[in-house]
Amino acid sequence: MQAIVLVGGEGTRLRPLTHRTPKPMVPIANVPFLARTIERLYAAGIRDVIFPAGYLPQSIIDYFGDGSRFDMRITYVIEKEPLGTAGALKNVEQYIDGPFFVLNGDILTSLDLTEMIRFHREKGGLGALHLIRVDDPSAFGCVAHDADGRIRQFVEKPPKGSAPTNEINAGTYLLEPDVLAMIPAGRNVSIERETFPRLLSTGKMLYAYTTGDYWIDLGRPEHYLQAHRDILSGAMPCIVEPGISGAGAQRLMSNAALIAPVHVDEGVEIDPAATVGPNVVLGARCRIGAGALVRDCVLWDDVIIGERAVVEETIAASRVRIGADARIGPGTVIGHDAIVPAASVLAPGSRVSATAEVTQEK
């Protein structure tokens, strides 16, 4: 069993976080999201992984290398231009020698891959697609199937109230290599809009694997923050311990400034007169000044929050500096190395980078 993890996206909706960090390397509780994905694949017994990469691939290569330190074999195939979800698979066809998983590089889920393997072997079709149920499927691709699970129809973003089902494509597929023959080479191809419907039209069997697992698309800042709330609360299981957790937790356990849940990495310094939490993740060597309030935030490594600053529902990339008495509105995203001057007031939804003026989210 092999796995292809689609890591070529530019992460435009997460900018400025992704100006220097490719979306799959954005940290989830202080560990690159792609490393979390590798952990899941390893737990399912998969040791052979292919990364079709395009945007800032060197940071991925530098972190994972050949995969040996993860007891994995990792192959990189660099796309000169975006090829789409199916085009990326066709581009790595030479490395595929059996059934393979396809995982989108921005989906956080508790899906049990081992159980999906069992389901696929039991059904025996060309592929199994992970589905989840949502309240409003109009923003997603719906997948209709019969009682046996055989997929009959794909409906992309149906108008509200017209969807044939509330089961949506959750972005994890287990496919047989014969699927690759149905993908044209050398151009951008969407597996969801082109390949899967074509398979159905030719009578091929695809099966729906519907579960109630945790699932979220990390592609938007608000979803990224929500994912961390869910991780800290335990709604997304098996990533962090409840309460005050992380490599730096023990040293800060007696700090009255912490309001659980909080996850802290090594070297974090929090003034006892600060208030941190709930729902805060602090990267390595972050420093929080006296009288500061940090709540519902994800701060990457080496972020400094000045005295009496108020920072709420904010994502700050590595080495951000927020000056004393600053007020950072909810929904703000601050890119690497940006400096927010003392006493600044950022409106909700601001985007700040080190090389650009502050912009407001539209």
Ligand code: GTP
The other form holds:
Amino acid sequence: MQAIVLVGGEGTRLRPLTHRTPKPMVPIANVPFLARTIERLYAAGIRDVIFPAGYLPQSIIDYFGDGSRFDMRITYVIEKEPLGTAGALKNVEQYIDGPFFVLNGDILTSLDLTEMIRFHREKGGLGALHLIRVDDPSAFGCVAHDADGRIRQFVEKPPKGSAPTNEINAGTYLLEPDVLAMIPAGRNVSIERETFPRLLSTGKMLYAYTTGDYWIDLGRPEHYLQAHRDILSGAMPCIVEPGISGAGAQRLMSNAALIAPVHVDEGVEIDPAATVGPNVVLGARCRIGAGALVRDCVLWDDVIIGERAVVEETIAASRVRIGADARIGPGTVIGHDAIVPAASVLAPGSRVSATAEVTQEK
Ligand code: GTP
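Okay, that one was the form predicted on its own. Can I see the form predicted in complex with the ligand too?
Up next: the whole complex, starting with the chain shown before.
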């Protein structure tokens, strides 16, 4: 079994984090998300992975190389222009020699891939699509199926109250190679909007694999923070230990500043007169000054928070510096190397990058 992980998107909604880090490499509890995806594929027995990439591919290549460090074979296919979620599959057709998984590179889920393989073998057809149930399907691609699981209809982003079902496309597919013959070559094609509906209209059988797994699309800053809250609470299982966790936890265990759950990498320095937590992830070598308050935040490596600064519900990329007495409002996203001067007050939802003015979220 092979897997194609779609890693070519620009991740516009996560800017400025994605100005220098492609979305699949954004850290989840201090490990690039794509490395966690690779671990899941490995656990399901998959050793042959293809990355259709295009946006900032070098950082992906630098981290994974040929895959041998992960006991995997990794093939990169770089798109000159984005080919879309199906065009990217067509573009790697020459490497496919049997049924294959397709994973969106930005979905955090507890889905058991081995079970999904079993389901597909049992059902047959051209493919199985992972679905999950949501309260409000209006922002998603809805997938209606019959009692036997055969998919009958795709409805993209139905107006509120008009959705035929609350089951949505969860971004993991297990497909037969014949699907690739249905995708036109050389242009941008969306698997959700074009290929899947086309397969149905030509009578092909696709099956719904609906589970109650944890699932979140990391594509928006608020979802990225929510994913971390869920990881820290254990709602998304098996990523961190409860309480104070991480490579730097042992050394900070008796630090009075920490309010669990908190996840810390190596080399982190926290003044005991600070307040850090709950729901905080600190990357390697972060430093938190005396009197600072850091709550519901994900700070990447080497972030420095000055004395008495208040930082809440904020994401800061590597090497961000926040000056003393600054107040950073909820929903703020700060890009790599940005400096927030002492005593600054940032409104909720601010976007800050090293080279640009502070902007407000639209
Ligand atoms: P936004 O710009 O914020 O919408 O994000 P995105 O385009 O990076 O991600 P989106 O949620 O639209 O796409 C889902 C997955 O498909 C992500 O893992 C993307 O990396 C990937 N993807 C989207 N478009 C392409 C593409 O044209 N080529 C490749 N190879 N991957 C893509």
